[in-house]
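One chain is shown next in structure tokens, namely the form predicted alone.
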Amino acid sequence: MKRFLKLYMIEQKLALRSSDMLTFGVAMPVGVLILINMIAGSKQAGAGFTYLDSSFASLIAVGICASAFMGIPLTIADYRDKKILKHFFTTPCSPMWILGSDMLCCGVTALLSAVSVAFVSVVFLGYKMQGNVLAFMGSWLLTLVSMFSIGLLMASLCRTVKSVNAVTTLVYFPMLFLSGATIPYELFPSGLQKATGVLPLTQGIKLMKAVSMGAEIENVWKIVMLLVGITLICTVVSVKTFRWE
């Protein structure tokens, strides 16, 4: 264990020296936030709630998006394009502890964003949230943990950072701007609507959303099945499959 933690605060180091992450995962998410309220925050979006309560969901999910698909598996790639998995794979450190202590590193991120948000929408903007607290960061945690689950199958298969660029662009772009997570769902043509209701994050968002609003949720315990199941078989799976170079 005390290997482990230290294996983490270097890699947590590390990761707070990159600016790439902050702005991505923090800085944007808050900047939209920001945006939002100024064209339409306190207009309705619908019956009950205005565009900021409708956002508030969504842009806590943009830092979730950058920390999985964009911080765990560039890194994972980038340490063994190095060959530093390679020099890691000489010492007692596992598979687990390095993915571990990159997911690990990448959930501070993401806390950071949601804090962020959080911050900026109670204290600035006078959000209140209209659902359970303590129910929303369960749906916080369970679209975290599967997303990152995503994140650590990309950073096994992709054995070089050509390949990992390729499939994190693939990844990445459609879940941030297709999920609902910077652009509302509910404006997409219902078309739309059915093909990205397939994607992961899509299902996290609508979880999330429902329940900071207090809105009932359709298929709840289909989505909480769907997100650990992704969870389960893809934390599985990049454990199976992880390659030291």
Contents of the next structure:
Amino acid sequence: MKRFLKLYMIEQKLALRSSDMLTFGVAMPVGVLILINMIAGSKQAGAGFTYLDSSFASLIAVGICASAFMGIPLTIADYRDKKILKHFFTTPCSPMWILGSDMLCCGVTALLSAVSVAFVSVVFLGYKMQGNVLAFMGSWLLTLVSMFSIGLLMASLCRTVKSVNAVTTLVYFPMLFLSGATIPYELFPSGLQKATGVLPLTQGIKLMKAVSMGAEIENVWKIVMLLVGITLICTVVSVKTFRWE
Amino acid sequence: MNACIEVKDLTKSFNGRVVVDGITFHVEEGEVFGLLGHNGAGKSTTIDLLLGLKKPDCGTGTIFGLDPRTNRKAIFERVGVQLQSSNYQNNIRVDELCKEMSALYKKPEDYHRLLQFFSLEKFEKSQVNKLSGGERQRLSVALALINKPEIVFLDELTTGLDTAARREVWRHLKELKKKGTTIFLTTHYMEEAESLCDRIVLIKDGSKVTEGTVKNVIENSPYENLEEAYLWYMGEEVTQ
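Cool, the form predicted alone is there; where's the form predicted together with its partner chain?
In what comes next, the whole complex appears, and the chain from above leads the way.
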């Protein structure tokens, strides 16, 4: 355990050193948060809630989106390409060590992002969550785990850095813009709302949003089951298809 | 002398193409052993099979009498490996890489001593990406030694290095040999094999062509040096 932590600390240092994840995962949602607040923070977005209330949960999810769909697949593909994963086979440790520590790093990025958004919202923008905070954390964790399993699947199915890059672009940007993570879902025409409902992140954000606003959630268990199902299926398939080189 | 590596009838094919074809050899404790052949002759695949990274179609490879596929942990505490053309994480510094590799072993060597041994101590805080080719190869040997291995595998260690950098790496390997470490290397530079190896095996299209000490191998050919002898064994024209 001590040796794993040592490995993790170094990987974490490297993750913080490359500014990509901090830019996309942390600075961007905080920036969008401030922007939305300047434009429409206290305006009513619907009955009894403001745009800030509505976008809080979505912006918390941006960190998950960045670390799950960029951080995880890009790091794994890069390490596979550089034979770093293969090298771990020639040591007494399993390559699971390095995969585990990188997943942990991505989790920490997502957490850092969530904490920053929450801090700015609460301290500077006077945000107060109407729903149960603990339940919200639970919904965040479930969304995180299910999206990470999708990221892992992307890393497993794509053999080369090039294909991972392409798939990342195809998955990350639609999820970012169409799932309600950055552009408030309420602004979409209803046709688009229905269409984007198929994106897994949309479901995660729906859940987090409903919990954060303390709303009566129709289908809450359906969404939870869906996310759990996604996690199970993606994890099993990615473990089965994973290639070390 | 005891054999610490034994390879018997090792065979592997990919998509119907035989890459390693019934190779048999052994490596004795404390010697520098060279596996020689053209690019694509099956050198790296042989190493992968021997290290248990790939599963042989038939035949066996053992290290310390153990099968690496079932005794990974025990073997790799005692064996160091440098894979062909391996790379490292972006932005990682030399000291961080050493610490990361040390964390994988129960009783690692003090990496400062290794860096000193390979004349790399002044690069401790440098980014690995910024090192020259020769410095990076010396670092990769240093990393392969971080668990104080009894056997070290070096795959195509000096490919792409200029003559001076290559000789610098050789000098370090010779010192390592004096300390009693068994070295298993692959190369397609005959000069390198002649300078370093006690015993060599030549392979062509996955099969063994000949084996023996460098001296034997040369004597059994009509030529005077290893490079010409090698080409003769490989069935190619030797132009004087």
